[in-house]
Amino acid sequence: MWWEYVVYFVNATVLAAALRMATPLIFASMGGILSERSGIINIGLEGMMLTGAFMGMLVTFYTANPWVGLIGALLSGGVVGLVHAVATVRYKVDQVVSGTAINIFAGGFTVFMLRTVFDVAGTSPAVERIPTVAVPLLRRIPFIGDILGHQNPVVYLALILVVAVHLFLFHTVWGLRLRAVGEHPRAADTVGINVFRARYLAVIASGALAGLGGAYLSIAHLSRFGDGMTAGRGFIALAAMIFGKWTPFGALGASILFGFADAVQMRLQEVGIPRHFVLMLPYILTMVALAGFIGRATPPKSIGKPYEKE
């Protein structure tokens, strides 16, 4: 019966996997929202995630503490975000070109560092990882407990982050100022808001969050770094941000949708569908989502436009 196929692909096990797959997208899309709400396009999320994944592994390797590695990933992502901010805010470099350069640099940098530090090509040695935890109260809830009751702490951190970013953007004065900078920087400057500082902080925070998303892959989901392990997730996070109309909860829903596609591909391989076709599923869904929604999504009015102070 058809419902048996639905249950096979839509059940608590698949949804729990979807949430795990969505976690790096959630971090990166929240970072993208902060950056683009300030008016700065951040195509470099992929490179920031890749840098965070590598540095999270490297710091964990030397400290044997994945939580310290998570902090290292956050800081390294923030540094790359700072580079993007200096280039786009201070020197008014084309924002897409700057982000593309960061992606290319990160790919080469991580490969070079793998060879330099570990004398290997492709995959780092295994490191300590952040273990999953069981939440007793959640585990007792039927169905929901099977999805949320036994996850990695970083997954819960991602969900908390969504609420925090929403509250920041729509329920604080600082969030209102950030949105004003992205919508009409001249008017924001007129009322005393420091446009440059707001954009610097937003882009640095964007890089830091993307770094956390990358670190989830290398020291929480897995326990090692692999060459190119982000595999386009930074671009999928951008798609989730646009699909979610630059709102935290919208981006969360889109991230889980893309994560679900990632989780379903594993089930599709079990029923005999060719592996290479199945691996395309998340990316096909990304293109379909963008083709259907990008025309109807309205970005911040001053996005991509350098601000010239009079």
The other form holds:
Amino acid sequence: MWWEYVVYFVNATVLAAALRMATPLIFASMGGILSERSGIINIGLEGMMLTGAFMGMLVTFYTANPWVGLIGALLSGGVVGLVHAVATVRYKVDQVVSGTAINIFAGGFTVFMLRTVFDVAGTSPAVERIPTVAVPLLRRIPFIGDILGHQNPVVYLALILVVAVHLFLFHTVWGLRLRAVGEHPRAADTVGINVFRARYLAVIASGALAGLGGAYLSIAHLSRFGDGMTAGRGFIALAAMIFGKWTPFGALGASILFGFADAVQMRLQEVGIPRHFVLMLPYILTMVALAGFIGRATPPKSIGKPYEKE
Amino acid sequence: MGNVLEIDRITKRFPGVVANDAVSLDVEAGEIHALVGENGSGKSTLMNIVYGLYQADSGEIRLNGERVEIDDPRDAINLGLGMVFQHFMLVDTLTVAENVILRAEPQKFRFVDYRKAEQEVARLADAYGLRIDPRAKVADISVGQEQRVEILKALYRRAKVLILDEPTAVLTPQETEELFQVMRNLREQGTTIVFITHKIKEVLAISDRVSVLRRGKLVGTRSTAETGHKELAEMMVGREVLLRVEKEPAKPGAPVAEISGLYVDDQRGTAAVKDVSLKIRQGEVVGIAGVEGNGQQELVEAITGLTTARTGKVLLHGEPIQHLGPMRIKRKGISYIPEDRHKRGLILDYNVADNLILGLHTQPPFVEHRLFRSERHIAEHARKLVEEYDIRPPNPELLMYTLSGGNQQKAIVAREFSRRPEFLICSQPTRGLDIGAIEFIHREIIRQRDRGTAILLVSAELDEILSLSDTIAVMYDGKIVAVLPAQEADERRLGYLMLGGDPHLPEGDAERGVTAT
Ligand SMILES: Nc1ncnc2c1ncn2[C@@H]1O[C@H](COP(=O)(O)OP(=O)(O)O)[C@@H](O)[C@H]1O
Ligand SMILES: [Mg+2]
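Having seen the form predicted on its own, please provide the structure of the form predicted in complex with the partner chain.
Whole complex next, starting from this chain.
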């Protein structure tokens, strides 16, 4: 029967996996939202994630504490964000060019560091990881408990982050000002908002969040770093942000959808559909989603344009 | 009362121009002070300096007698200054209330208190008679309402001195009247207003005193009650201005263009021009008067080949041209001054020289060996026209969008008139221009007439129709409802016909027929 197939693909186990796969996308897409809402395109999310994944592993290796590793990832992502901000806000470098440069640099830098520090190629030695936890009451709720009750703390952190970014953007004075900066920087300037400072802070925060998303991969989901382990997730996060129309809950929904495609992909492999075909699935879904929906999504108006005074 | 704002010998240079040249100006507390001058005379620059957007090269500003340093708009706001810009500074995606409170938000622990914000905006709007819905998205409101939001923004920040930069440029006459009412309310409640405009009519209607700028210099300040249209016009332009065009009676010759039984559809496919017949002779100006949107635009587009007529004929020297495209019609000796110079007449990203050969760019002498631009001829042509038509700044290499509206229009006029057309169509030729440029273009049109060109003039400005035309046709609802010699026309009679009055009633009855003239 057809519903047996549905249950095979859509059940609590798959949905729990979808949430796990969505987590790095959620972090990075929240970062993307902050940056782009301020008017700066952040195509460098991928590189910022990769940096975070590596530094998270490295700090954990030396401290043997993955929580400290997480902070390391946050800071290192923030530093890469700062580089992007200096390039695009201060020196008005084309935002796509700067982001692309960051991606290329991060790819090379992590390979190089892996070699220099550990004298290995490909994958790092195993490190401590943040263990999954079981939430006492939540896990007993049928179905929901099966999805949410037994997850990595970083997954919960991602969900809390979505709510926090939403409140920040749409209910705090800083969020209101940030949105004004991204839409019409001159208007913001004429009421005395410091456009440059707002953009700096937003892009740094963007990098920090992307760094956390990367660290989830290396010290929560797995317990080691591998070359290029983000595998395009920075770009998918960008797609999730656009698909979600630059809103936190929209991007959350899109991230879960993409995470779901990732999870189903694993299932499809089990039933013997060729692996490489199956691996394309999340990307195809991304493209279909964007082709079908992006027409109605309008980005912040000043995006991509450096702000000049006078 | 004393002066709230004293501007003392402010000088500001931009590359190539002195935008403000030692300008001194006093604004008294509680007055509406008009600041007038032609486009580019430095009005916006001066007020941007007061508001801290630009820094003066020298000079000082005093508020209530005390010298102040205004480094950015934040300082200006803190000092009680407010400014409404020529181009509004509103965030489309935010609501009216959000725009008003931006960076001065009522808050609880850094969370925006939206309820208080909306109440406060509604209260202010009510107090000054600015009707607006605080919750509406700015993207959804009209231009007139956007302006109210800008004024509210300043009032919300407790502006004592409010600067309005050409606020009426974007408004309909009705909205302008409403704005004036708001300005009077503000004055009554103690706000001082600096009102920038280049329309003398408005200065006389609303201001208490008026200061005139010309080419960056202050020409003088007058009490509005003690000055008049003529003096202000001369102060602005720097010489005597002919408010009326001087011309000899026309000496019409043989018919050049004949239009008969023309029907043209608009974009939606309904008839916009209905059975129009007209004859334009050598050396005469035929003016088409009418409220905009009564088929004038479609008529002109059909004659110039931009659209195709449904039926009917357009003859040039007896030869039908209604089936030809715009390029070939142009080559037959028809020139066209379009009403929207940005969309139709110019390519703003090209330089002046290239704009001056548009439409001629495929012909010698601007093409050599059938393929290559002749830079020498293009440059020479540009140099000649820039000088003859006084296009400023006189540099053919400048990109078109850097020129003022008046000079852009002069460039179109230069290009089209210098071709010595046999038939010239001018659609709203002076819309949005200042007095000096209007006078110049009017004079050129008459000069063309006197060298024997047949001219069709379409304008919504009755003054313009009356002062240039030899014959006047009134268009209403797609039809020519009356054709009369200019001597027999006056503003009242035309106004009556333009609104659909019966052309066969004598004038006495006419007045009973309409109220809006
Ligand atoms: N930001 C700027 N950069 C260079 N030139 C400018 C700038 N702003 C204005 N100008 C020049 O200064 C002169 C005065 O302009 P403006 O103050 O805008 O005049 P107005 O408001 O009276 O029309 C003009 O010649 C204009 O081209
Ligand atoms: Mg101006």
